[in-house]
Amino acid sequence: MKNFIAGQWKESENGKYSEKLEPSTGKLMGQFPSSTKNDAGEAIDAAEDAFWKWSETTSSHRASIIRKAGEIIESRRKELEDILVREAGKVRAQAVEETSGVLDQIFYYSGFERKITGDVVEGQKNRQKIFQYKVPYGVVLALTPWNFPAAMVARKLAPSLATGNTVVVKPSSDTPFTAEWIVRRFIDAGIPKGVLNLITGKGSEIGDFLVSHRKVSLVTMTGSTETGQRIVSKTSANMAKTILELGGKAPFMVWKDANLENAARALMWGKFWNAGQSCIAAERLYVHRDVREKFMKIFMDMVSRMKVGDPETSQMGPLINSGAVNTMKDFVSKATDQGFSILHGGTVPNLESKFSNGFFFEPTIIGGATQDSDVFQEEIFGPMLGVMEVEDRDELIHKANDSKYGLASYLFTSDMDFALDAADRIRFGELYINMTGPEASQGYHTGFRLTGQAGEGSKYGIEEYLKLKNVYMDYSGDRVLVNGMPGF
C-alpha cells in the first residue's frame, strides 16, 4: 500500500512502513506508509490546488462521478466485504451489512445534485437584494475510525465531494486497507487529480500537523472524545470548522409494558453488533423491576447461545486489537474489585488453534453495578453491559440522562404517551423506540454533551459541508450614499 497524493501513489518520504495484524488470527495482513509531516503537507497542498476547479465543476458532474464510484463498488462489493472481515474482524453478515451502508450513503448523497438551495431577500432600500447561497469550505480533512472503516469513509467522502470540497482522508492505522480500497474505486470513477488524497500513518506523529494546517478549512472526525477535544484545541488557531462524532454511552430502557422478546432481540444487536465496538452501542441496561427477572431470563438465554469466533460462521467476532482486549480485562477486574457480579463471560474464550491468537472476548454481563461506577459512566467500547433495575419513569429518565455522553438511546414500551414524553425528555441526539439502529442516511446523526459537534446524514448533514455566503446588490442606478459620512 502507498499514499495517494495529487493523483499518484507514493511511498512516504522516509520510506518507513507500519504493520497491520488481522484481528481474528493475529497474523500479519500487510504494511502501510508511516507518513511524515512533509507527506501530510503535500497531500493538503494537492487538495488546495485542486479546489477551485473542482468547486466550479457543476454539481451534476460531481454527482455523476460519485454515483459511478458507487456503481463500481456495487459490482465489486464482495472484495470490500472480504477486506472488512480480514481487517476489521467483522463477522460476514455485518461486513455485508456495512457494504450495503456504504452504497446507501454514496447514492443518497449523490442525489443532492441541484438540490442545495439558498435565499434572495429584500435589501434595506428599493431595488436592493441580498443573495444568500451556500459554497464549499475548501480542503476537508476526513479522519476516519476503525470500527466502521468503510461506512465512515463513505459518509465523509460523499457529502464533501458532492458539495465541491476537496478531501484528504487519513484513516485509522487499524484499518488503512479498507480506506485504500474505497479511494481506488473513486479513482476508477474518474475523480480528478488532487481532489481526493489518502495519507496513512500514526495520529501521534502527523495528527496535530494535519488538523492545525492553515489550508484545512474543515475537519470531520469520528473517534474518541479525547481525540475530539484535542482537535478542537488545535483547529482553534485557524478557526477551521469541526464535525465531530465522539463517544457514546447509550442507555437501553425496558419498561414494564414492553414486548420483552423484541426488547431482548434488540439488545442482542444493540450490545453485541460489531462486538460492542460502536458509538451507538447499548452500554447501560435499565429494566423495570416488575419485568426484570423475566426479561433477564430471555436475554441471558440468548447471550448463552451466542457463538464467538470465526468471522465466517460466528455471530460475534474479535475486538480490533490486543489493547481493546486488555481494556475489557481492566473493566472486569475493576468491577469484581468493587463487588459487582459477573453474570456471564468476563474472560477470553477458548477457541480453536486458528483463532487462538486473535483478539476475542466473551459477551460479558455485569450485575450490581452502581450508577456512579465506571460500568455505567465510562465508555467501554466492547461486549460488556451493566444491568440496573428501576421503578418509575422519572428515575429512568434521570438515570438515562446521567451521562457525559449523549449520542444514542433506546426505549422499549407499548405506552405511546410515555414514548412521546421520553422523546421530549431524553437528552440524546437519537432515540430508538421499539427498534434498533443503525442510523439511516436520511437521519441526522448528532449528539449532546461530550459526544461532539455538528452532525452527519440527511439534508442537515450535507449542509454542514457548506458555508452560507451573502452578496449585497444595488441595481437602482442611484448615487451611492456613504452612510455616516456626510459630504461624500
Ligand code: NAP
The other form holds:
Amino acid sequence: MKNFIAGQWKESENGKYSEKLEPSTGKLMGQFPSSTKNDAGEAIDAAEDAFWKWSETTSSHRASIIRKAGEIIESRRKELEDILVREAGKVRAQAVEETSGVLDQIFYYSGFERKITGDVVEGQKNRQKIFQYKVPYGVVLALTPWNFPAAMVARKLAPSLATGNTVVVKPSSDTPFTAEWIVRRFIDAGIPKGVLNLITGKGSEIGDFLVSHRKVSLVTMTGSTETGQRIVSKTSANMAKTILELGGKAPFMVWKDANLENAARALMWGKFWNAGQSCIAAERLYVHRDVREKFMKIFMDMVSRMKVGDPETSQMGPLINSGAVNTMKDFVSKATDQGFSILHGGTVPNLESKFSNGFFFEPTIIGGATQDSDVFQEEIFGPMLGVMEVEDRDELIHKANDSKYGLASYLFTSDMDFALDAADRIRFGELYINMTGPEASQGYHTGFRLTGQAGEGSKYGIEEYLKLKNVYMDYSGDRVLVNGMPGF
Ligand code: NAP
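Would you mind giving the form predicted together with the ligand, to go alongside the form predicted on its own above?
Let us now look at the entire complex, which starts with that chain.
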C-alpha cells in the first residue's frame, strides 16, 4: 500500500516499508510505508490547503459524500469483513459486527447535516447581540488503534468531515490495511483532493512531529494511556485540542439477586469479545459471596465450552501480535509468583498446524488475586480475568471505583434501588446495568481519570469537533462608546 496525500497515492520519500503479519497464522500479509516527518508534513499541508473550500461547502453536501461512502461500504462490506479477519484476527461474527458498527457511525454522523445550532445572546445594551456559533477547528489528526481498526477510523472520520474539518489519519502500524480500505471508499464517494489524507508509519517515529505541528488544530486519538499522556505533553507546542479515548479496567459486578445465567452470558461477551482486547472489556469480576459458587459454575462451564482458534469457526481468535502473547505470559507468571491460582487456562493453546504460529492464548481465569495486584489494577487487554468475592454494597462500589481508569463498568442486579444508587456512585463514563456493551453511536463514549479527555458519539461527541466562536455586533447606529478613553 501507499500513503494518500493531496489526492494521490504516494510512496514515502525514503521508499522504505514495514511488514504486517497475520495474527492467526503469523504469515506476512503485506507492507506499508515507513513514512518520514517530511511525508507527514506534506499530508498536513495538503489538509490545511483543502480546509477553506471544504469548510465552506454546505453541511448537506459534506453529509452526502459521507453517506455515499457508507453506501459503497455497505455494498462491498464482505471485503472489509475479510480484511478484519486477516489483519486484526477478528473471528468472523465479530468482523461482521464491527462492519455494521462502521456503517452505523457513518450514517449516524452524516445525519447531523443542518442540525448544528448556536446561540444569539443579548449584548450589554439594547441593539447589541453576541452570536455564538460553532465552526470547524481546521486540520484534524486522527490516530487510531488496532483493536477496532475499522470502527475507530469511522468514528473519527465521519464527525471530523461532517463538521467541515479536513483530516490526516494515521492508523495503527498493526492495522494499516483496514484504514486504507475505508479511505478508498471515501475516495470512491468523491471526497475532494486534500480533504482526507492517509499516512502510515510508526507513532514512535513520526508521532511527536504530527501532534505538535503548528497546522494541526485537533488531535483525536484512541489508544493507550501512555501514548495519550505523551500527546498531552507534546501538544503544548501548538495548543491543539485533544480528544483522547484511552485505557480501561472495567469492573463486572454480580450482585446476589442477579439473574446469574444472564450475568454469565454477558461476562462471556464482556471478557472474551475481541479476545479481551477492548477498552470496555470486563477485567475484574466482583461477585457476591452468596452466589459465587453457583455463578462460577455456570460461567466456568461456558468458558470451557468456548472454541479458540480458526477465526472462521471459533468464538475467540488470536491476539494482535506476539508481544501481546508475551504480556499474557507475564501476567500469569507474576500471578503465580504471588500465590494466586490459575482457575482456567494460563498458557498458549495447542492448535492445528495452520494456526501453530498464530498469536493465541487460552481464556484464563485467576482466583485469589488481591485488589492491589496487577491483575486488579493494570490493564490486561487480553483474555484474562481476576475473580474476587464481595459481600457489602459499599465495599463493592469502593473496589469498583478503586482504579486509575474509568471507562466502562457493568452491574447485574434485580434490585433497582441498588442499581440507581450504584449509578449515582460509580465513577465511570459508562455503566451497563443488566446488559452488555458496546457503546452506541448515540451515547457519549467517555471516561474518568486516566481514560482520557473529551468523548465521542452523540451530539456531544460531534460538538467536540467544533469550536465555539463569538461575534459581537452593535446595530443601534449610536455613537460608539469608548469607555476609559476620555476625549474620544
Ligand atoms: P497505542 O499504542 O497507544 O497506539 C494508538 C495510536 O497512536 C496508533 O496509531 C499508534 O501508532 C499511535 N502512536 C503511538 N505512539 C505515538 C506517539 N508518540 N505520538 C502519536 N501517536 C502515537 O494503542 P494501541 O495499542 O493501538 O491500542 C490499545 C489501547 O487502546 C488500549 O490501552 C485500549 O484500552 C485503548 N483503547 C481505548 C478505547 C477507548 O475508546 N477508550 C478504544 C479502543 C482502544 P503505532 O501503531 O504506529 O505505534
